[in-house]
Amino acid sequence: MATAARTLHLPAPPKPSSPSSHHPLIPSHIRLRRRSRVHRIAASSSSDLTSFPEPTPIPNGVYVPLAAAHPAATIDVDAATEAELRENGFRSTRRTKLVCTVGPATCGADELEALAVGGMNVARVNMCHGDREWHRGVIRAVRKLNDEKGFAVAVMMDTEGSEIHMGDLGGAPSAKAEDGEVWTFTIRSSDTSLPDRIIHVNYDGFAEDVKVGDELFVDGGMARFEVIEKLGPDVKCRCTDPGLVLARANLTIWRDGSVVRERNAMLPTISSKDWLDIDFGIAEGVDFIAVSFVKSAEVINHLKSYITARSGGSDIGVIAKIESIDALKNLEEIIRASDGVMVARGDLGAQIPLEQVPSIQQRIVKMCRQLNKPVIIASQLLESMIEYPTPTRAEVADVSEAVRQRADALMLSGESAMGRYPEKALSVLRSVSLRIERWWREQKRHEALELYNVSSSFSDKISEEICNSAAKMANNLGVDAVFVYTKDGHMASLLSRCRPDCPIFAFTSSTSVRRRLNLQWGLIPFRLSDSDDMESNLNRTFSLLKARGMVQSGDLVIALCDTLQSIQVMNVP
């Protein structure tokens, strides 16, 4: 089962001085350029960009995006990231990124929006709920938001996954589950609505493997179940921790202590409806694709290849979700193969100790971080913002240790999807990430984690290298922003891996590239048609961001490009 699905009823769809060029905290090899504050346009670039009006509001007070307004502009920005810069400035603006699902509270044009004017970086759909036609919907949503009201959203398509799970509760979207009350979990298939308190689990395998005094765990643990008997095709169950029980929620099965997993070591990872999500998925052009209870690296490399030769160049990225004992095993191998990993802490809570999920989460998040993937951190994040308005305290810590611990995104899964406060459960967690964001910076804690050398050719290694000596140069410069111009999105994340203090501004001409660059933690992307030629970019980029204030004479700024590899430090003319 994917992470925490909850649903099941889908209704439609300040400015330092400028460095002298002898500065003692500067290599010496790199070049320095103090550009004049008296700025010209170079002939080949547009005519008179900085003479544009200020962006057109609109009533909700997100932007329209100059692109829109006026066509000769060629730069695009996410409206809500523009919102904050301009009215906060450079360090105001959030690192985190986040991640929300979508589900039957949220799938309507209004609520959508609402969710990327919250801070939405990327929608994701849970392939667990609901059919086909209704995530079109969704993903056909998100892209028209994007193209109309100026923001950069990601889709993430989740699959379901072939671990043993729960099927529908006759159309109720949970059941609740009392203490001592007697349950059946049948492998029976059946065309109409089964009786209450009988539910129906996906593996035909089911009634022969568990035993009399085994222990089921929905969901991670939502509710407990302690099997009393064996009735052939039937198991009957007695509830010992009473809680909801949600439609097509996750069985673990536990005996003497540990979980049994010999069984469920044997289903695939990728079943057959999930192959045909996925072609879904491609087609309709999602931006990652998550695969459940990811065992090896080999099914990320298969499904990479199946997406490679089915996708016609598009690049879709693979996230593994890491959520069994079996990942855990393989986590290395997993994590270098993939583009991107998501805890998920529910299910594998279900599979370990509780009280192994906080360090095993740290050493996911280290170990991603070292190897220069986004990593996300899922599952129960404000749980009970499900039902109530305001988080606990203990969510407030949970979050914040994951703020800490520099991960990429946090990700809502029923809070957005199902829950009734989820633009607030988002807002919640957008406060805390600035909040402790802000609170990394003002005690200045830059964390000596050895980052591994993850280049392998000459060429790949000099960005490495440039990248690791631009993020410490923001640091001790104080910069405002580092500029990075890339075709393919490669050196901006080696900059989100280094995680420097200031802003990491991103330019590709890719849409996808840009979307995709919305993962990972401390980017802005935009869209940029650039040239070959730097000084053209610089000028262009300078315009352009000046006149919709993003950016003021004076601001210090150190700009990258991938294909010259280049760096330099300058302030805005």
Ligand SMILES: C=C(OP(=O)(O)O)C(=O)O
Second form
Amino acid sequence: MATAARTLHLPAPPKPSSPSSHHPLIPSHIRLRRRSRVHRIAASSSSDLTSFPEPTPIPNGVYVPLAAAHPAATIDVDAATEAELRENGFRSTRRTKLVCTVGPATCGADELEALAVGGMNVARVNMCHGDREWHRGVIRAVRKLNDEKGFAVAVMMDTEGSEIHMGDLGGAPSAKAEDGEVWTFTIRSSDTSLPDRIIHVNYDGFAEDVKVGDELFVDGGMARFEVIEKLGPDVKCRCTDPGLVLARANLTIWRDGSVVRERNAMLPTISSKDWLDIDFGIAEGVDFIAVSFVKSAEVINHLKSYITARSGGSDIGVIAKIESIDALKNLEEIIRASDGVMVARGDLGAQIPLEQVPSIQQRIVKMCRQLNKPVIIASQLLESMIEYPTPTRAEVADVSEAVRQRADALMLSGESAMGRYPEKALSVLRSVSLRIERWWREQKRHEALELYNVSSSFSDKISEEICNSAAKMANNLGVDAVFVYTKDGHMASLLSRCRPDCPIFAFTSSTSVRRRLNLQWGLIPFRLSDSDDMESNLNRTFSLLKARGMVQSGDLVIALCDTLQSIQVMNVP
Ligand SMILES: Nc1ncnc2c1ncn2[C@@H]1O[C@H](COP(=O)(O)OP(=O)(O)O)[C@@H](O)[C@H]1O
Ligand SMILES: C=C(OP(=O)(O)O)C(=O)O
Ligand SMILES: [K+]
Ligand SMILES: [Mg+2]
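Form predicted in complex with the ligand, following the form predicted alone:
The next block holds the full complex; its first chain is the one shown before.
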């Protein structure tokens, strides 16, 4: 690089109190439960770069990937990001990452590809629903999409956990509970389908734990019942808040204004079924495992050791779902132990008064930022879009607030799993994210959040200081991008933590690291088979990216490298 490069080499190194009243924050008419294509840029050798063939545009502006050639000369670029780069310009790529729950509405190859083209960074499968064959099909379809079309969509497997939930509704997706109707919730084992208004409950202690007068919330309050009689394994309940009850809906028991946690609080966080699902996830090579109803750091540590022992070195990120009172009590230790966090507002809002959810969300987002863990905001972001093609203004405001808090990722649940408008919902998340991120930059709202030192080793501290300085320099100099060359992704995450104004291009030689980085704010992960020579890495990157029109001569770039612990500022030649 005969450019004006300055190199600094550092040494290596309670819900509503009235029991039968309707939840004040849930309108009674709500019936549904809460709920890039990559271009492999290929050339036979780096000297071929000048004659690098242009990709073939197809009418909708999506580019057909080029065939892979010699791996040493390729760079895997997420084509959805590339399209955004072309459309919105270098500095305006989307920073907030998008997670889509895959369900019956989106499990086909075409639908999955449409989501990937629409900006899905992570595909989530929820082990509460469907069987393993179904999940295997989805996971493999995502992998195929990545392999054949160059995307880097990560797969997240979400465990069922030991929650109390209803059984199936005899094959029907839902049933309507009307005001005053008497329904029976039973723990009798049944392999056959039960008559209408008799519902199986999966938790054996249920009939003993409930008392007459308790309230039963279906899916956090989408329908409500009052316990009127106990008859051995059967619990008779009267519907006090009518609503649509979905198959396998979650149940919470409320007494005197708070959630009842009797023996169900003693159930293991990871059930025996979850362990089998986890083995399945490891075998299928998922990128993340999200653990439902985490209560303490211990279970996260346990699972992480299990994965290390079982997976033979492949790295799976463990995401702690914060959705219970116990998790809130042990929040910091849980976040420290995990590789990422999900603010699972659906169940969280069924366990604490709804009006507490927003401040808790903000607290979790801030803590994750300090501790350098990616955080996902989940549930009901665009709930009305399950049925309608446009979101409510309130939903857009909620999404905006999550983006403004600079959460790493937003998640769709029912909207993408079983809603009528999965792609539209994703495009709403995308456009709201872009608009709020731009507004933030225009306002020059460099937040006052002071980042504490997060590193434990001295070597990590050096990386952290480099990233803090690089982000500050990037903002002060108005650079076009920060490039970070990273082996394990750690330096890229430290940079993401600083939330710089410009995009972060993260280059790694590992496809799995690349997929995992796809969950983190502002990172555009590329796979590049790099060498130990930074000079040649940079030259090759510039050539490849210039050939794609992703950078231009004269662009100002800061480049970091984790193995060298170096920082350089330069113009693209
Ligand atoms: N694999 C699946 N098979 C069938 N339905 C699914 C699947 N995944 C999700 N769904 C549907 O999408 C809804 C929303 O998904 P999600 O939020 O992940 O689950 P839940 O509402 O149980 O927490 C579910 O209630 C269910 O109706
Ligand atoms: C994301 C959540 O978990 P699940 O969808 O598995 O209930 C939630 O409760 O908000
Ligand atoms: K789950
Ligand atoms: Mg949940």
